[in-house]
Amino acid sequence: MPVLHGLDSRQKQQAFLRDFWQQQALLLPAALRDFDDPLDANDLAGLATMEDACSRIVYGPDFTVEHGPFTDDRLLGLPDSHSTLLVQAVEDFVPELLELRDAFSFIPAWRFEDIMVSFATPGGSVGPHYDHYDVFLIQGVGCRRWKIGQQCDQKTAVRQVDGQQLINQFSQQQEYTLSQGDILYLPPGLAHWGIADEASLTYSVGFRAPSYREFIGEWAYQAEQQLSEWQRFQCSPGTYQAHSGGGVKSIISEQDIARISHELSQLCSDHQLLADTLGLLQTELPEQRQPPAVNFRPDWQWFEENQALISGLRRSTSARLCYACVGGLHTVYCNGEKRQLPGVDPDWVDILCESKFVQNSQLREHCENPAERQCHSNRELLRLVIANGAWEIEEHEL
């Protein structure tokens, strides 16, 4: 795991989280000393020709956008200046990039989005903009200048350019020039504008958070699954009073509103429901990153019969896994699905949510030796992560 100079101790990491995280920009000069790019511009161009890679080109003074996949001729025809090629989730194709994510292990892994890599020719830029997520900009080969602007909000005037939101009035506050191994942290909503001084590669390690609009939509869906058609509004006894005179009272009373508020507050206080909402939102994979369908769902008997062939399990680079423990009950969220596992071994949950490789000996330790109830839950978790494409069985090389 790379060591981040400037954030290389627990004390420094705590200071960063307290004073900068989601608050203000921070430059970490030479944070990755002796940093070697895990890919080059040609490698990135190769990825941009692939159907399952999300890529785009931004070029010219008006920041014109084209979306991939691209042909070789189109990429070779890019101008020698004022152009940028960007590819999302490059760690799916270059697993070595995950070491960059691991450098920020003091941030909860369920916040990680992806690693975008951009190659820019001199003058290349995507324009002045802001993001809704936290990002660490790691400079690879070459130099790129970053102008830091104002803190933006919903009132900030922007213009749409092929799906990009560019800021109409950029108010520069600071400027940094990043060389190879430098890192610039940017919090959500902070305007920034990167311009390549020379041909350069930049690695953007993004950490996402759902908007409350997204959260409420998922929460309402999950809550709906818990409620039956028989659970309906009921007023408190004595709420309605007979009245003299004709006519019908059309007013919704304060008592009616209070009753609904009480029922909804019960749902809002349901920590399991809130955990499910967050866990499912954060582990759902975008359509282009969905793993191939897995038709093979081995039971433990298959593992027992094939132990001599299996070296272990390897985690998919695109896998999204996290878990919550509410009231002593573990719920695991895996690529947008959940499973509650009474009695599961917490160490086994940690291993499958945090590790990259599981040895055959670890499989036996957690799925063969524990008590019956724990064994059953551990095996069910194993089936889940394999069925969802988060983990793959790795066989010994012949």
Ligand code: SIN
Contents of the next structure:
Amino acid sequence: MPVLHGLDSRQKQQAFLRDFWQQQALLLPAALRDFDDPLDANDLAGLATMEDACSRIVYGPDFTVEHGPFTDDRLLGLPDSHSTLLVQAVEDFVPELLELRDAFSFIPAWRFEDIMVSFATPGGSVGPHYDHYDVFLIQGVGCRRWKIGQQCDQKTAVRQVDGQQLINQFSQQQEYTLSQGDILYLPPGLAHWGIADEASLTYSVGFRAPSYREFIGEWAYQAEQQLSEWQRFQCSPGTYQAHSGGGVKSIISEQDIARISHELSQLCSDHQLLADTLGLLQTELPEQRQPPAVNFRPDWQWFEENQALISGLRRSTSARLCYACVGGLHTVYCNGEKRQLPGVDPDWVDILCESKFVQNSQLREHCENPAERQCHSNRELLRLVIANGAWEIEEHEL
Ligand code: SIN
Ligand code: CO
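Would you mind generating the form predicted in complex with succinic acid (SIN) now that we have the form predicted on its own?
Next comes the full complex, this chain leading.
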């Protein structure tokens, strides 16, 4: 795992999380000493021709955008200045890039979004903007200048340019020139504007948080799933008072409102529902990053019969996994699906949520002989992660 100079001790990481994370920019000069780019501009161009990679080109004084996939001719025809080629989720194609994410292991993995790589020719820029994500900009080969602007909010005036939002009035506060191995951390909403001084590669390690708009949508859907038609609004006894000589007014009374508030506040304080909402939102994979459908869903008997063939399990680079433990009950969220696992071994949950490879011996240790209840849930978890394409069985090489 790469060591980040400047964030290389627990104390420094704590101080970063307390004073900078989601609050203010931080330059980490030479954070990755001896950083060697895991890919070059040609590799990136190769990815930009692929159907399942999400790529775009931004060029010229107006930051014109074109979306991929691109033909070789289009890429070769790009001007040799004032253009940027960007590819999202490059770790799906170049798994070594996940090492960069691992450098930030003091941030929970369920916040991780992806690693975007950009190649800019001199003068290349995507324009002044802000992101809703926390991002660590890791400078690869070449130099790029980053202007840092104001903290933006919903009132910041922006203009739409080919689907991307550019800030109308960028108010520069700082400027840093990054060279290979430097890292610049930017919190969400902070205006920034990167301009390549020379041909350069930048790796953006992004971390996401759901908006409350998204959250409420998912929460309402999950709550709906657990409510029945029988659970209905009921007014408190005595709310409707018939008046002498007439009916009641068609008014939604304070008592009616208080009753709804009481019922909904119970749902709002349902921690399992809140954990499920967050876990499902954060582990859902975008359409373009869905793993191929898994048709082979082996049960434990298959593992037992094929012991000799299996070297272990390998995690897919796009897999999204996390868990919650509410009232002692573990729920695992895996690529947008949840499973409650009573009695599961917490170590097994940790292994499948955190690691990249599981040895066959670890697999057996957790799924072969533990007590019945634990064994059932451990195997159930194994089935879930394989069925969802998050982990794959790796066989010995012949
Ligand atoms: C870039 O890599 O040039 C753009 C990244 C960003 O500003 O978010
Ligand atoms: Co940005």
